[in-house]
Structures are given as C-alpha cells and as structure tokens.
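Only one chain is included here, represented as structure tokens and corresponding to the form predicted on its own.
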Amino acid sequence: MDPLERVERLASENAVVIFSVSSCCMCHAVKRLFCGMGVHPTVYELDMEPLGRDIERALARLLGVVPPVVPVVFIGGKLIGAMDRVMASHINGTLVPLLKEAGALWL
C-alpha cells in the first residue's frame, strides 16, 4: 500500500489520529493536551512502526514542510496539522468543536 493511502486509512479509523515519534517532546505534549481534555488519541509511534519512515514522509507531502514534522494530527480523518495549528485552534476556541463533530469528546 502507498504510504500516501496508508495515512489516510488510519487517520480515517478513528476520531482523534496523533503520528507521533516516541522521543518527541511536541508529541508528548499534544498527547497530554488531548488526554488532559478527556479526549483518547489513537497514536502512531512512526519510530517504533516498520514503515515509519515512509508515512513520515508522506506527512511531510501532506504538510508541504521538509524535513518531515512530528506530530501530526488528524480529527474526524481530516488534517489538522502539526502542534502549532492544534495549539492555535486550542486557543481560538475551534478545537473543542472539532473534537465533538468527530466524536472524540461529549461535554
């Protein structure tokens, strides 16, 4: 299967997709923010999957960025983006929203 089509399987799987790398300061700390929320994350460790570094990269196609950037988060399947947008929608108020649309948070 192409990385590509891969990501967009798994982030569609579930209401809240974090691809995250274990080591990841960012990554812990948008993990925390989700589960501090109520919200139960499906997270991806792309640094303990075999083809980690592939979908990687097709983040990194789907972000537009280079190098690749971690994490990346996906709600209700569709792109959230990196911590800088998760955090700014967190702050602007259209995180919750998003979140309950998708599912992922009932209050």
Given for the second form:
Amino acid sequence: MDPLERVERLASENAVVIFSVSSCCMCHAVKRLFCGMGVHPTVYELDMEPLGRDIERALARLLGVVPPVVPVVFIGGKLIGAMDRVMASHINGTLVPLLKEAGALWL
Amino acid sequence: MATLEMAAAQVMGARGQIENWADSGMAVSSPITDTSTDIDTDERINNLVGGDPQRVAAGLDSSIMSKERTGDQRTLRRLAQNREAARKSRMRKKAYIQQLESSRIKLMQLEQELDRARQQGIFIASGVSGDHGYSTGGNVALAFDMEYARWLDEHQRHIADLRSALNSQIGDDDLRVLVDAVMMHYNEVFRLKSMGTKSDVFHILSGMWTSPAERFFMWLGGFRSSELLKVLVSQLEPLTDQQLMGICNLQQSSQQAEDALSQGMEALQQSLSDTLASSLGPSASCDNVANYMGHMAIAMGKLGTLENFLRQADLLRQQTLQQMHRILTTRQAARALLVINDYFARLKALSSLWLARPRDS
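Other form of same protein, the form predicted in complex with the partner chain, not the form predicted on its own:
Expanding to the full complex; the earlier chain stays at the top.
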C-alpha cells in the first residue's frame, strides 16, 4: 500500500492518532498534553513500525517539511499538524471542540 | 623655450600622479580646461607663488601684459598649484600607508591571541580563517542583552503613552491604536528571542538577560503565561460571564501546555543523562574511545531539541497574549497590558532592592 494511503487509513481508524518516535521528547510532550486533558490517543512509534521510514517520509511531504517531522497529530481523521499547531489550536480554543466532535472528549 | 617645455612635462607628470589618487578628493586645475579668471585666483597665487600681491595682480592684468607673458604667468601658477597638489597627495599617501601598517600589526596581534585562546580550548568565532560553527558565547549573549534592553526602553515608552491615554478621556478607537502598537511591539521581543535562541540557547535558558527576581519565576526561558493570567483575572473585573470563561479556559489550556512542555523537558534531561551515563565505564580501551565519541554524537543530537522546546515555550507565551487580546475589550486590554507591565516592574524593583539591601559586615 502507498505510504500516504496507509497514513490516511491509520489516521481515520481512531479519534486521536499521533505519529511519534519513541526517543523523541517533543512527542512525549504532545502525548502528555492529550493525557492531561483526559484524552487517550492512539500512538504509532515509527521507529518500531515495519514501514516507519516510509510513513515518516509521507508525513514530511504532507506537512511540506524535511524529516524529522514527528510528532504529527490527526484528530477525527483530519491532519492537525506538529506540536506548534496543536498548542496554537489549544490556546485559541479550537482544539477542545475538535476533540469533542471526534468523540475523544466528553463534558 | 626650454623652461616652458620642462615645466609642461612636470605638469603632465604631476597630473599623472594626482590621477592615481583620484579618490583624494582634490580638484585639479587642468592647464587645458582651466576657465577660472585670474582675479578669482588671486589668493591662491599669493599662497603658492609667494610673490608681491600687487605686482602679481598687476602682472596678471591681461589688458596691460602681452599675451605671451600672461601665458607664462598662467603656466607658472598652474605649475605651483600642481606641485602643491602633488605634495598634499604624497602626504595623504604617507598617512594612508601608516594606517595600513598599524592595522596590519594589530591584525597580527589579534591572530596570535586567537591562536593562543584556541589552544586553551576556548571556542571563538573565526570569520577570518573561514571555518565556521563556533559562536562566541560572550559576544552573542551581549548582543542579545543589548537588543533586549533597547526593546525594554521602547516598551516603556509605549506603556507610558497607553497609561496617559487611559487616564485621559480618549475614545476607544484611538485607544485601540495604542493597544495594537503594544501588541505589535510584543511580537518584536518574540522575534528577538527566537534569534537569541538560535544563537545561544543556554543564554536564553539561563535568564541572565533578565532581573534576578524575574529569573526566579522563569519557566523555559521566559514568563509563565498561566501565572500571568491568574494575576490578571483579579485586576480585570468587571468581566462578562463569557469573558470570564474565556480567560479561565485560556489559563487552563496554557497551564496544560506548560505542563506538557515541562514533562517533555524532563524526558529530555533523563534521556541526555542516560546517554552520558552509558558512555561511562571501565578505564579507557580502544573500544571505549569509539564508544565515547558515539555517545557524544547522540548527546549532541538530543541537546539540539532544546532549541525546539524554547521555541514552543515562546510560541505559547505569544499566543496566550494574542488570545487574551481577542477576549478582552479595547479598554480591558489596555488595562491588562498596564497590569502586566507593572507586575514585571515590581519584580525588577524587588531585584534592585534586594541587591542594594544593607548587610551585616
């Protein structure tokens, strides 16, 4: 399967999907952010995934940057982006509605 | 006449010399194109030829002298002028060479100092020798501190304008202009910090560019947005219910973001510590040296992510300020900016008081 297709497929399977690398500290931070909000994201550690490299390249193309690109966050199948975009949307109040809409957050 | 030909040759020679120092900025009178009147150049003639002024003036009265003699006088004058110009040119050249010489000596001394310092293991910027990659910790930090101090001064001026405007009966539209100016100026400090972080992340992290009391409260290279919002809420009443909710949500989300970044930093510290620890071991062997270098390379990679954390922290601060601006009315935003400024001013004042406190001898 085309890596990009695989990304889209994985992203749509759960409410919150994070593509990460196990040794990446910024990835750790984004995971803690969601956990702190009571959200339980599905995490794919690309250094442990069989096609991790290809997925990472596909993500880089999607974001228009060069690797390393993680963490990359999808909510409700939609691409949110890296840490800066996640944080920006949390601060401007758009993250919580997105999470609720995706069924990742109640109340 | 032989004298005239020799004189002409001398003139051409002098002109050649003068043209080599074209940038000496002299006006050279050409024997061919000179159109100045004899009367206009009386003074110059007096200075150069040193003759009796009256006689010279009389001698240059073309209505009395024959053309040939006037021509001689003119040539003599030009020769004198050219000699003088050439003399001045030579003096300028001498001064220039002396300057070059002393610069060369200075350069040699600096290069020697640089070599000595390099041998002692101090990293120094070397644009001279062309290799790249080390930055002068000291100079870069100083540059940032100076830029930041300048930003603070400008900020104070903006705040003063805002304060007097708020105390007057200024309309909302005019007030908004002042508020927007302060917000725009805040973008400047974040831009400065971004550059500072790229040049010297440890300096920004150290907080040595700010006052001791501010440093005490510092988080990841700057202020804690969530704390600032707590201070603001108490000072901003009355707020509408919607505004209050907005501010409380903002305080909560900034707190969550701060906690997440803090945990990321802890993970970074742990990871770095693990890397360095795993390079320790029994006394050096061939294997261990390669091991050491490998671990150092990994450690360097991990240290690189520190810049990213600081960048995220500053983005958080910037976005929190912008969101606060969105939630509040113009007047409330004006007050908020004043409160923020006054709060930091108190921290600065506290630092000064503390440093100046009387101590037991």
